[in-house]
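In the block that follows, a single chain appears as structure tokens, in the form predicted alone.
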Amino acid sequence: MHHGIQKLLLLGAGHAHLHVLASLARQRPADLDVTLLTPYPHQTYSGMTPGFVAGHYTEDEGRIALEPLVRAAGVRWVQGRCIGIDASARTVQVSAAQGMQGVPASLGYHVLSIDTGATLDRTRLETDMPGAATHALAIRPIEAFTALWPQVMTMARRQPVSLAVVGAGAGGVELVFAAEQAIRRNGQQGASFTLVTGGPEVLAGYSAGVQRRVLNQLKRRGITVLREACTGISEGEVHLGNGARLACDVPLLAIGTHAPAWLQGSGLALSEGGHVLVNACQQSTSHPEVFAAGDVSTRADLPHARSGVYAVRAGPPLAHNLLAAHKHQPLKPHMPPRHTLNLISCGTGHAIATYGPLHAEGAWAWWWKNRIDQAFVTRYRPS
């Protein structure tokens, strides 16, 4: 049995931690002191970002304010960023968010849960794709992207723009469809749109049938597909692996994300990609008092894709296991589903649905996606 107040530190406000906060609002033990460390006053729901770009949602409609959740859960909120973890000392080093005063330099914990979401390491990005950190607009962090996207639309209203999305996973595909729809509807005529895949086929991780559906939609909308790697970006140009240069006013990056650099040197067991290595209970394989969920983690026993679908599903078991760890009760394993429903938006009004080997498309699929996304945001808003 433990004695006295125990400290739970929630690092980040990702999809899974939203559920943890909601669970704590319903049931928080009196002897559990909870702190949330995150720099933003809201969580921007990634599933609605393409709809924001397309002009279907406002920026606020895709956001979940944290203050009501924090207040309801009785949680202390520190507006800052993690810049390091010392797992042996059970401390997290903190940098204050811009403009914040009185933020502690470090936070201690008895139990730590990490759900900081997807990140882009700008140093690694600049090594792999010189000039990208300076000349491209990356979709991560989403908060920065949504703040800057209106500037792209302002440019598109003044002149015909050439826009290229680098990255042909689901995020890149949805982004190029959304951008094409918004600019064709509200921008100057003569705009051009290109999807740079990085070398492989569009949606390389999906079935051939889904790829065909996406390629047909891209062709219908006049979006060029280049199956080339992006080797760098300079002002007005995207450099391609074949030596060619693509004229481009607006390069958007929707490439794979990185593990946070501050995990290096933490003492936690990490995967080859640098993510927190966790077991079936989402518990660090090296430090049982540390848990992780979402894009920051990798399952040692059952690796799966990093997507919002899995991050959302990780919330309920994570909330259960954090309270179980506090009470020294047995943990419950979380078994991600073998197949998940994926709804790929092709702009407002049309989407492609895929579940395992099954796939279909139409306005009904977009309606379904819209309903799911809005329900997720509404769930964490005060009634």
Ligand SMILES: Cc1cc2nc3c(=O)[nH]c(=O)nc-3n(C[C@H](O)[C@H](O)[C@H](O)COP(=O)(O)OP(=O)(O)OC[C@H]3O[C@@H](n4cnc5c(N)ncnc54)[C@H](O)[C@@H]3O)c2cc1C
Second form
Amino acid sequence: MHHGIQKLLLLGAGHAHLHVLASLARQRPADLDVTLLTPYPHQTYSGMTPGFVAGHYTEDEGRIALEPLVRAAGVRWVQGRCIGIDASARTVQVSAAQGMQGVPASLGYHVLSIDTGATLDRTRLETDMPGAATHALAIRPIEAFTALWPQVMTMARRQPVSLAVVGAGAGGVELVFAAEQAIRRNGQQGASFTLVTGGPEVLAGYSAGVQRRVLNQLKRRGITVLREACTGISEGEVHLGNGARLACDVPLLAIGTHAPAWLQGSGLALSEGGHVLVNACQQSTSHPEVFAAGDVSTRADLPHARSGVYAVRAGPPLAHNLLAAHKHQPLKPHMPPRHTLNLISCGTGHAIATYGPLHAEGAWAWWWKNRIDQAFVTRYRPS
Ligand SMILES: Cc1cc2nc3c(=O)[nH]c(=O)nc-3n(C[C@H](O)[C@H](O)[C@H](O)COP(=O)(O)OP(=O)(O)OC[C@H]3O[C@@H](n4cnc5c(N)ncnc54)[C@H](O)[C@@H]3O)c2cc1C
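What does the same protein look like in the form predicted together with the named molecule, given that the last one was the form predicted alone?
So here's everything in the complex, that chain up top.
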């Protein structure tokens, strides 16, 4: 049995932690002191970001305000970001969010839960793609991207822009469709749109049938696909692996993400890619008092894709296990689904649905996605 107040520290307000906060609002033991460390006053819901780019949602419609959730849960909120963990000393180093005063330099914990998502490591980016960190607009952090997107639209209203999305995973594909729709509707005529895949086919990892559907839609919308690596970006140009240069006013980066660099040296067991290695109970394989969920983690027993759907599913078992760990009760394993429903939006009004080997498309799939996304953000808004 433990004695006295125990400290639970939540890093990041990712999908799983939204559920943890909502569940703490329903039930928080009196001897549990909870702190949330996260930099932004909102959690931006990435599933609706392409809809924001397309002009279908306002910025506010696609984000969840944290203050009401934190207040209802009786949680202390430190507005800053984690810049390091010392797992042996059970402390987290903190950097204050822009403009915040009085933020502590470090926070201690008895139980730590990490849901900070994946990041785009700008040092690694500069090595792999020189010039990209300076000249391209990256989709992550999403908050910076959504703040800057209106400037792209301002430029597109003034001149016919050439826009290229680098990265042809689901995020990149949705982004190029959304940008094309918004700019063709509201920008100058004569704009051009390119998707640079990095080499492989569009949506590598998806079935040939899904790829065919996406390629058909891209062709229909006049979006050029280049199956080339992007080797660098300079003012007005995207450099390609074959030596060619693509003239480009707006290079958007939607390439794969990295594990946060601050996990290195934490003492926590990490996967090959540097993510927190967790067991079936979302618990660090090296430090049982540390839990992790979402894109920042890798399941040692059952590695799966990094996506919002998996991050959402990890929320209820994580909430249960954090309380169980506090009460020294048995933890419950979490079984991630073998297949998930993916709804890939091709701009407002049309989407491609995939589930395991099955796939289909139509206006109904977009309607379904819109419903699921709206239901997710509404769930975490004060009623
Ligand atoms: C354009 C786009 C569209 C997408 N659409 C879909 C989709 O439709 N379906 C789907 O399943 N997936 C989608 N994804 C993938 C999805 O965004 C991620 O898999 C998902 O966000 C991961 O959730 P998470 O909870 O791990 O982290 P996140 O949602 O990234 O949340 C991380 C949280 O941690 C905070 N944080 C970050 N760094 C720190 C730090 N150092 N200290 C403290 N807090 C920190 C952040 O501010 C944020 O609150 C999309 C991705 C993109 C780019």
